[in-house]
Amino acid sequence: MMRRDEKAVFALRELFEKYGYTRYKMSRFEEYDLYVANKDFLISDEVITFTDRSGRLLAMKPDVTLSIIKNAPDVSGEVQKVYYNENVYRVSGGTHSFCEIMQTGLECIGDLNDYEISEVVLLAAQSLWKISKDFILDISHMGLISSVLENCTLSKKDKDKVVKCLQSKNAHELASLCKALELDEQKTNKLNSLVVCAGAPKKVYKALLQVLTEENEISALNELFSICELLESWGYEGKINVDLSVGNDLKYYSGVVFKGYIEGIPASILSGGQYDKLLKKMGRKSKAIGFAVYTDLLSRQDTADAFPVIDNVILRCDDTDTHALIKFIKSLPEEEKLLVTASLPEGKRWKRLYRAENGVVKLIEENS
């Protein structure tokens, strides 16, 4: 039987090719200089490196986007559309060990207009739909955020503080910061609106229009709302959520940014946005937008689903009274699954967790 991640890869490949995207295949290794110059763009700033036989410092690819940009033509009037299915190699944030991560995604690079940008965001929503009908796409706009910050005449240091408040949705800390900076009521309301205005696109649009005053702010808001309207007209109303805490990397992203979630996976399974500033930093005139689907998360979910839920797990301590434990087990419903163990089992899920010690069996955790 085909795994869920394998089904997703085939479905996404078919979707991307339908819209004219061609397969991009990259080498497993790239020169380290490509990544060290753009470490801030990477999800993890730790890159796995080694020296080849000629003395060159190479990296196990931690990212696909940078490689595509490096090899894409920078010609006025041209647009390159590519998709990929690649494994990237990173250092795990939790275990600090090397890990291999499977990604499927696309990049649209070149002389882009509103259509290409809208198409990519639509493909992001369609990709989520292909994987699960129960999804949410959170969407933001870095042009809107940067315009508000510029119009509030903040220093770079203070902008970073505001962005930190925005990322954590900390309205209280933001209010204290605005007071310390002695910002007037209009500027304070603008910054506060970036934190508190979230939810259905029409609701957020209406709320932001009441506080935004400058032409560049309203222009970015209209661009964001236009994309949301397109997504809702496609049948995704109720699945699109405006959340200005998404992204917030002012160094690389310039326009719409987004993250996608599906039922059953606690982390974002899709992430992307418009990153014109990255291309400018790399000496290119082109624009670019793209996204990645973390299909490895689907394979992890398959692994979790492969283990049935155990009704009762009993942690057996060294001083467990065997007779008392057997008596307790006898009291459990006969049809329920049971596991008695000296340590918490990895990869297992349970409804109820007990501890047996000193002749007593106590319930210590219960999951619905």
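By rigid core we mean the largest C-alpha set that fits within 1.5 Å across both forms. Numbering follows the first chain given and starts at 1. Treat the numbers as computed from the prediction; the structure is a model and nothing was measured. What changes on going to the form predicted in complex with its partner chain:
- Shown in the overlay between the two forms, fitted on the rigid core, is a CA shift at Gly20 smaller than 2 Å.
- Relative to the superposed core, Lys70 undergoes a C-alpha shift smaller than 2 Å between the two forms.
- Positional change of Val361 between the two forms reaches 2 Å or more at the C-alpha, relative to the superposed core.
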Second form
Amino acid sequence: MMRRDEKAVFALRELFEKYGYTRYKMSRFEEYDLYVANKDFLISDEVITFTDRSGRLLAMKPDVTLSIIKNAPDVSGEVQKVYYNENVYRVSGGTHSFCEIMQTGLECIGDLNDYEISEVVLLAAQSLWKISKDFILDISHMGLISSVLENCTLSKKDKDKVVKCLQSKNAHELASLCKALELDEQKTNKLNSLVVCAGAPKKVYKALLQVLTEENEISALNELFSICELLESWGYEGKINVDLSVGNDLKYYSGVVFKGYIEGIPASILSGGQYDKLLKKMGRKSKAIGFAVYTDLLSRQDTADAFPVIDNVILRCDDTDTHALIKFIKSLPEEEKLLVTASLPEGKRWKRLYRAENGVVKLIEENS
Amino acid sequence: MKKTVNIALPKGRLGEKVYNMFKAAGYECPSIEEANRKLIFENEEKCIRYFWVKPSDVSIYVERGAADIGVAGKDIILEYRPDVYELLDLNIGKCRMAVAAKKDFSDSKASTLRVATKFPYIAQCFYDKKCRDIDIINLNGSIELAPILNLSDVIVDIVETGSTLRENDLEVIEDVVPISARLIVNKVSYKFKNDEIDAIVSEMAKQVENK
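After the form predicted on its own, can we look at the form predicted in complex with its partner chain?
What follows is the entire complex, opening with the chain shown before.
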């Protein structure tokens, strides 16, 4: 029987292929230079490195997106749609040691317009739906956040502090920060609204319209709201939240950013966004948007299937006649599960227990 | 249907104060006030469940979703940097993180500064900003002993009244950051139990204002 994470990988692959995304299989290693130049883009900046036989410094891939961008052509009018299902190597938060994480995701790179951006966000919502009907997709817009921060004329250091408050919805520290920076009431209100306004798109849209004043802020808000409307009209009403705490990196992300959650898993299972600024930094003209699904988080929910019932357990002895045993196995119904073992297996359950002795297989225990 | 909200309270005096705030906010749980050895206390009618955990573990319970809400000191949040929402400053358990040393100490800056602390990350960040080279000595308790026995030059620790420092001939030489108890929330719980958590948070916010 397939595990939950395996089922998810198959379902996502089917979904991505339906929308014309093609599989991108990449090598396990990448030149370390690629990550040094874009260290902040990585979730954890620790990378496993080694020197290959020709003396080049290589890394075990900590991320898939950078490798895909590096190889995507910059052709005007062209859009590349790829998906992947790869292992990446990162430091885990709890143990501070390296671990292998299975990641499935997609990237859409090239001369993108509104359609592609909307398609990718829609695919993110559909991916969550395929994994669990009980999902929530939080959406934010980095353009909106960076415009507000720009218009408040904050230094880079202060911007980082505001973003930190934003990420942890920390309105009390933001208030003291605004006070310390002597921001006027309008700017303080604006920043505070970014932290406290969250929830159903229509409600947030109305609330933010009251405080946003500049044209670039409002146009980013409209862009965000139009995508939310689209998702809701697709049938995901009540599952889409505008939440500006999602965005984290002003340096790489430019437009819409999002995170997906499913009930029962205490961390976000999907994360993505539009990262035109990363491409610009790499000297490219294209736009790009993508997301990753952390399917490994699903395997932790599989406790019910951890000890499946085996239909037939056969104890073999030193004098078991292999030919007779194989003949007996052939006589068992094909769909039934089987385990031939020298001793009673620990922690396993079975329906029937046999002993194979002197060329005879005898039933010695039967459980309903 | 209303969902049950799990709350991790820090064991000790601060935790009792925090529980009293929850109680005053309308989220009482009579069984928690009885003398018993139970670990989990539930008020089914209010859809709330409390448990006591070691103060430094609160952020772990909340980050990993075992608790939906927790109350942790800002020191714990700064040190462990859990990926959670920090929704309220409860304005209780107020103290400060500070650098202290023996009364006659002055930092010549000529050699690496030996810093004894329970908070290595906070200490490192503080001295990184000053470009000061330090050697962290990670201790788990009785930090004040370190400079007296010349195990370290200074300590970075929580100072409440300063009486332990004074009694041991130590004094605060610099403040690092003010500390108070914060209400933290698991990010995913906040999505799926939003109404329940928001109701608790707004009642608690009123308690903070009334103080």
